[in-house]
Structures are given as structure tokens and as C-alpha cells.
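Just the one chain here, laid out as C-alpha cells, in the form predicted alone.
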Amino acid sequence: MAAIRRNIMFDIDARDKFLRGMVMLAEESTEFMAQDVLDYIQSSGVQLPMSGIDQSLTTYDLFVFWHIYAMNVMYSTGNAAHGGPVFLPWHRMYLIRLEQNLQRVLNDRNFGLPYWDWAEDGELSRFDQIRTDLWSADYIGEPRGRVRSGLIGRMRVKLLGGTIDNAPVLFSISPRRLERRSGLSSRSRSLPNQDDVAWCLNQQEYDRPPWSANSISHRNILEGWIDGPQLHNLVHVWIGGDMGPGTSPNDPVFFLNHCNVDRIWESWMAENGRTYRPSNNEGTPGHRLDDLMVSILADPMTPAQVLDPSDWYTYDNLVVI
């Protein structure tokens, strides 16, 4: 039986679901240290390098890493994760293979990741955005700060991006609690709104040559780059802190803001039909039909074989405009 993905906001049960099954993947420790992290960067060859202290990982840290590895994997066109077509793919394999951990830990095969619905907020002025339920501590704790409401403040972040000289830079440092300044950035004092779906929506195609952030597409446009940020984009420069670089999943709202990326992508389809681009006789390697995408808590995936996620989960309601 598929999961369903629900509305966070609405749905009382799922929203526990996940917040204690963001904490038991946080406290479940692994055999992995942040050596060995550095061994497997320094053994794929990925210009990615990584300084700090050692400390044993827990699974979370590990989907934390996988995120900025993959965006450190460079192609011709974006990266493994970004700046491309494999976008929305790439960060769906990533959900389910976070979605099938939680299930785990929580005994519970038929739970789906919730989404939150942040156009909806976008609506709301400014002032009232970070005043929402989402930001108290029976949800996902403070806006801005330390994180120490709730049981996301439980949860401590240990591996961090950063950059030197402009170049990036993973450090490993100690265990510090979650960073939030939403609608404090000057670049996005509010989120997306409705009419932003619509237009990436009303879009016919999925990507199109050059496959960049150029590109005017469904893809590209939900991505966040033309006229940036934003949409997806934006929702990470509006939260900011530790949902800034590239070890963004160190937050737990990572994950509800992509499930509703992918909710997007899913209402698109449904309009649009499971048609991707680039095929395997176009774009760039990496990011075609049948490339194997970047994994490596699992098994790897291609675009194709993500196209229809009904195997995995459905969502309780599409957008439709």
C-alpha cells in the first residue's frame, strides 16, 4: 500500500509522525565518523574539501552529507542535484529514500512524509507569515535563532557547509542547536504565493535547452532561478540559517518544503502527462532520462524510473489552478 503525503498543517497525526522520526534518525547513531566522510570525498575524487573535529554520525547526518555531495558532483550543465533537469528527480529519490528510513524507525510502512503548503502562507503579509502554527513548538519551533522549542530543538547540527576563498568547504563541528532568520533576508522578506505556482504550472514544458538555470521551463522556473529566487529557492533565502547552504537538510523544513516541491512537480504531471527532458539522445550527461543519479545510501535511480511515484506514495491533494 502507497503512503499518502499530507498537508503538515492538517493533519495532527502525520505531523508527530515526523517530528519524532526527524528526532530518532537525529539520535541514531551509525558506524560512520566524520573520517570516514573524508575518505569517501577524498576516494570519489569530489572537489569537496573537509576540515573539523572527528565525531561518530548519526543517519541523519548522513542524508545531511549525501545532499552536499551531490552538489559538489559536477556536470557541464548545474550539478548532481541542481541547476538542471535532474532537479525534481534527484530530490525525489532523495524524499523516498528518507521517507523508507522513517518508516523504519517508526514501525510504520504506510507513513507519508507531510508537505507544508508554503504558498498558502505566502498569501499572508509579511508580518503574519512567521507567526504561523508551523513556527511554535508543537510544530518545528522558533523562525528566528536557536531552534530550542519543541522536539526539532532536540536535534543538533554537526556538519556544516561553508565556503573559503569562495570555494566550499564541509567542516565538521560541534554539536550545535538548529539557526533560523526567516524574513530577514534582504534578498526574500516574503515567501512564495499562489500566482508564483500558477506560473510555474501554466508552463508546457518540462526543460528545454540550454537545461540551466536559463532555462524558461516548469522545471527551472519551480527550481527557482529566473528572475531569483525564487519558489523553491526563495523558501531557503526566506528561512535562511542553516537552511542557506548546502547542508540544508540540517533542518527538518528542508524536507516539508521539497515534499511540496515535489506535490508541484506531481500536479504538473497529472496536467502534462510523466514526460521528462532531457532524453537519453540530448542535454547533458547526468542529467538525462536513464542517468544513474547520485546516491549513496542506496541503491541509485534514474529520472525515468521516478516518473511515477505511485509505487511509494500519492499525495492527499494536487494543486490545481
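Numbering follows the first chain given and starts at 1. For the two forms, the rigid core is made up of the largest set of C-alpha atoms that agree within 1.5 Å on superposition. Every value quoted in this text rests on a predicted model; they were computed, and no experiment measured them. What changes on going to the form predicted together with its partner chain:
Core-superposed comparison between the two forms: the C-alpha position of I164 differs by no less than 2 Å.
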Second form
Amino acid sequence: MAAIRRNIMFDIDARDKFLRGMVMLAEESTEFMAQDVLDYIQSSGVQLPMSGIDQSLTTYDLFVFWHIYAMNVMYSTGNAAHGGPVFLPWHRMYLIRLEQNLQRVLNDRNFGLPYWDWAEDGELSRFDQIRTDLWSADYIGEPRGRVRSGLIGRMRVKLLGGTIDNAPVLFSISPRRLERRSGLSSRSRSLPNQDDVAWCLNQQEYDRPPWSANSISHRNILEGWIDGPQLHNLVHVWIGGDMGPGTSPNDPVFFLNHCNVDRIWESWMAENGRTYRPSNNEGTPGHRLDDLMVSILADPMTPAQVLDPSDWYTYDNLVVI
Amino acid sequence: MSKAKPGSEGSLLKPGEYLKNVKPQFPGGYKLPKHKHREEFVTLRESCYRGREIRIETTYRITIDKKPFTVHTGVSNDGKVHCHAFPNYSFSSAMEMIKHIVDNQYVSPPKNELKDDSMREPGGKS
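Moving from the form predicted alone, what structure would you give for the form predicted together with its partner chain?
Whole complex next, starting from this chain.
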């Protein structure tokens, strides 16, 4: 039976299981130390320098690592997870694998990841956007500063993307609480709203040349590059703090954001069909329909294999414009 | 189009076990770039306007305190600048982007206990 993904604000059971499951993954030990991660990076040939303390990592830390690892597999346009057509199917695969692990630790095969309908909050005043129940101890904790309250207050950041001597580095840092700066960035005082969602849903093409951050297409507008940051990108920038660097899955709100992004894509497909471009004889390698997507914690899939997610999950509500 | 649904029942291995036992796969024909620490980045912007083919090639060579900035940097058709360190951000200029980088740099990075060949100087000194 496929899971049903529900709005976190309207389903207390989904919320409680999500929070509990995230903490369980964040406390589930693995055999991996930070040094093992660095050895893995080097043996695979990906250019991602790493620096910091050696420490044990949890299953949740490995999901954080997967994201920044894929980001550093560079294609001729974008990378293995962003800046091109593969953005939506890669994150769909990533969320499916996280959802399966949440089902495992919760011992509930019907658990579905909840989503945060940020466009609804984007209709509120900027003042009220950080005062919804989402940013409370019962949900995901404080919108600004260190996250100390609720279950998420138990989570710790260990892997952090950054720079040293003007070069990119993955830091292994002494565990610390999550940090947020919601609504404080001068670039993004407000969340995306329903008009922004309508803008991406009104696009007739999933993607199109040049298959990049310059494409006028459903994928690229939803990713948030046109007149950016918008939509998905804007949510990252609006929250700021640990949602900024390539280790942004450190914050569980990453998954609430991407579940909503995935729901918007599913809404687009409900109107436009399960179509995807580039096909196998166009576009750039890595983004094509049957290209393997970079996966390090479970078997890789292709965009074609995730176009119809109904074997895994459905949504309680799609976006209707 | 493939109908297969690999992993519908979840992976048989826990993530840590999978990472330990299975090597990463890349798309067919993909070759990992061999360069390290690039010091310049070229973006090609192309458009067709009123039947005219437009190509704009932009090269960024950035230094901070005379040291090359080696984080992948590019520019979009609308002139917004982005870089890999903050993958969701778009900046109105490269100068604004670098100020953001400086604002978010570690003042005192954690002591390095890891053996990272890619960060060692020639001669093996860490």
C-alpha cells in the first residue's frame, strides 16, 4: 500500500511521527566515522575537500553527506542534483529513500513524509510568517537563532559545507544545535506565495534548452532561478542559517520544503502528463530520462523510474490553480 | 520508458551498510573532472533575439586577500551571480556574492584531524 503524504499543519499523527523518526535517524549510529567519509570521497574521485574532527556519524548525517556529495558531481550544466532537469527527480529519489528509512525506524510501512505548504504562509504578512505554529516547540522549533525547543532541539549539526582559504570544504565540526535566520535576509524578506506557485504550474514544458538555470520551464521556475531566488531556492534563503550551504538537509525543514516542491511537480504532471525532458538523445549527460542518478545510500534510479511515484506514495491534496 | 521500480520495498541494507559496501555509480559515459582548485570560471550565455544569435562569455577570476577564490561561480542570463558554496542563492553582483562569502566564513575553522590528500601540499605536508 502506498503511503499518503499529508500537510504537516493539518495532521498531528504525521507531524509526530516525522519529528520522532528524524530524531531516531539522527541518533542511529553507523560504522562510519568522518575519516571514512573522506576516504569514500577520495576513492570515488569526486573533488570535495574535507577538514575537521574525526567523529562517529549517524544515519541522518549520511543523508546530509549524500546531498553535498551529489552537489559536487559536476555536469556540463548544473550538478547531479541541481541547476538542471534532474533537480526534481533526484530530490524525489532522495525523499523516497529518506521516507523508507523513516518507515523502518518507526516500524510503520504506511508512514508518509509530511509537507509544508509554504505558499500558504507566503500569503501572510512578513511579520506573521515566522509566527505560525510550524515554528514552535510542538513542530520544528525556533525560526531564528539556535533551535533549542521540541524534538528538533535534540538534533546536532556535524557536517557543514563552507570555505577555507577561499576554497570549498566539507567541515566535520564539533556537534552543535541547528541555526536559522528566518525572514532576516535582505534578499528574501517574504516566503513565496500562491501566485509564484501558479507561475511555475502555468508552464507548458517540464524543461527546455539550455537545460540550465536559464531555462524558462516548469522545473527551473520551481527550482527558483528565474528572477531568483524564487520558490524552492527562496525557501532555503528565507530560512537561512543551516539551510544555506550544500549541507542544508541538516535542518529537517529541508524535507518539508522538498516534499512540497515534489507535490507541486506532481500537481504539474496531473495537468500536463508524466512527461520529462531531456529524452535520451538530447540535453546534457546526467540529466537525461534514463541516466542513473547519483545515489550512495541505496540503489540508484533514473528519472524515468520516479516519474510515477504511486507505488511509493500519493498526496492528500494537489495544488489547483 | 522503463517500468521498473527498484527499491519499492526499501533497500535491504541500512544506509551505512550500503555506503560501506557499494561503490557509487555515475551516468553512463560520465567522467569525473580531473581539475582541482580552478582559479577561473567561464560562463557562456546564449540567446536568440530577433533572429540574431547572441553569445556572451564571462570569465570570473576572483581573489580575496590576493588568494584565488576557487568555488565554482557562474552568471545567469538575467545577470545574477551564483556560486557553489551557497547553492540556492542568486546575487546581484559578484561583489555582493563575495561579501556574503566573507560574512559566512568560519573565523576559526575546526582543527583538522582528517587525512585529506587533496588538501596536502606537495611533499605530503598536511
